[in-house]
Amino acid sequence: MVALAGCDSSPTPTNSLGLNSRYNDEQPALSGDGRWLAFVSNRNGSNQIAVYDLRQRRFVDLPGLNQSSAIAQNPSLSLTGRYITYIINDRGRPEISLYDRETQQSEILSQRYSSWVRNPKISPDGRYVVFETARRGQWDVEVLDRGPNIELDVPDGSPVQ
């Protein structure tokens, strides 16, 4: 069992490698296979997305995901944690971004939306992203299809449909 809150009375080093710390950790999301935990943490001085491997009990590197000039929030994970969708705000306007842990690349998915967006959630296979948009002056739900040609997040050995 892993606790997310910092309830331990012993001092935790600021460079703690474990989940529990004296920093704010919030907005948790669990991968479909239960192995990967993503959340927003201010451990490095600004709100950044962190991913923790619950099996190995360690944080994983996310090269290129967090930017010092941007605020990242609302992470969501695909089945095996390959894809992470999240909100990034670096110019005062939130955008939905997708990070591929395999290629270590991020891409903005909401470029064609001129309205506000929030709370993206990715489907287990990584093809669909559902989110809220204020396109009509109220919050509505939309589904973004990344298309049939993306590499789906399926466990190794699974048949491709």
Given for the second form:
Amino acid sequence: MVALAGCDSSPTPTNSLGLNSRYNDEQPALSGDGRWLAFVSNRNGSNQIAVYDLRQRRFVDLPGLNQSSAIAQNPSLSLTGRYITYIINDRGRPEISLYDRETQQSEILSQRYSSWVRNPKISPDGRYVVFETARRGQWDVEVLDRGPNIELDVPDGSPVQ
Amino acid sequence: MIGSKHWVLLLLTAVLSGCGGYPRLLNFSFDAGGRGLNSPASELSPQIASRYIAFVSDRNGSQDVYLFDAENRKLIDVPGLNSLDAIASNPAISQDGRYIVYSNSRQGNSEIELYDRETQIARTLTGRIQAEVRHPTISAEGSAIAFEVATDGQWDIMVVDRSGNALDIPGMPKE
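If the structure you just shared is the form predicted on its own, then what does the corresponding form predicted in complex with the partner chain look like?
Below is the whole assembly, all chains and molecules, this chain first.
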């Protein structure tokens, strides 16, 4: 089993049958539609973000999200699970990152934000991200607007605006 | 020509970007009297769904759940949610603004509770679970609730419906 897992190049913990493992599975986040569950799992020997499809009962691949050199934590999901925000520790500094499952790309949203950040959560439509900031020397709430030109995460089959 | 939408955006624009691009921060005014999103006390674990931002704050001397209406820029009352003898943590609200889940710690015992803004009643979802529970969240459409359970010496994740019944998913912890 260990040897098999070693051959698996996928960084997502898909080599497990059930949702939970005998390692820590924590920080659950649900997509707005209730179908997808994102969480942090230690089952592959490092802290990684996993996304589980509660309808089809299987893990999904997240190519490019988990990197062996960084710790990702505090995932949150938009309405259909298209956008995932999370904290990535980038050379000792936590940054808010956004992964788009459509493009399989991630981008840092907090690059130009100089204060310490924690616990980001994305709105169901994917436009806003709330997070904790240490800007005034204590934890406060800040709201980031990704702007009117992003592709909103809307339900399947809804008309294109 | 400046339309009303542009005017609103101008008001909201803040310090994140000097060059007028996105992403940018929304500017919710700070209120020393504790009636705004931020206060002189600490604000923790914010979550956003449509116009609602749920978070906890100790601005009134105990750690309670607060609900902020980002559209009307004011707090919304949640009567019957907070109690004097409990520490509330990690709130999350459904996008229709009706259901708020959070964890409540009372006399060393933590439970996941579901508050219904329509009935103004909070119910415990985890009364049958002996293990420690924490970090709840609710899906935006309000049907699924997930949280952590301390089972067999590590944290596992449990997903339940609004009545607290576990979804039929392989690997779910037993109650």
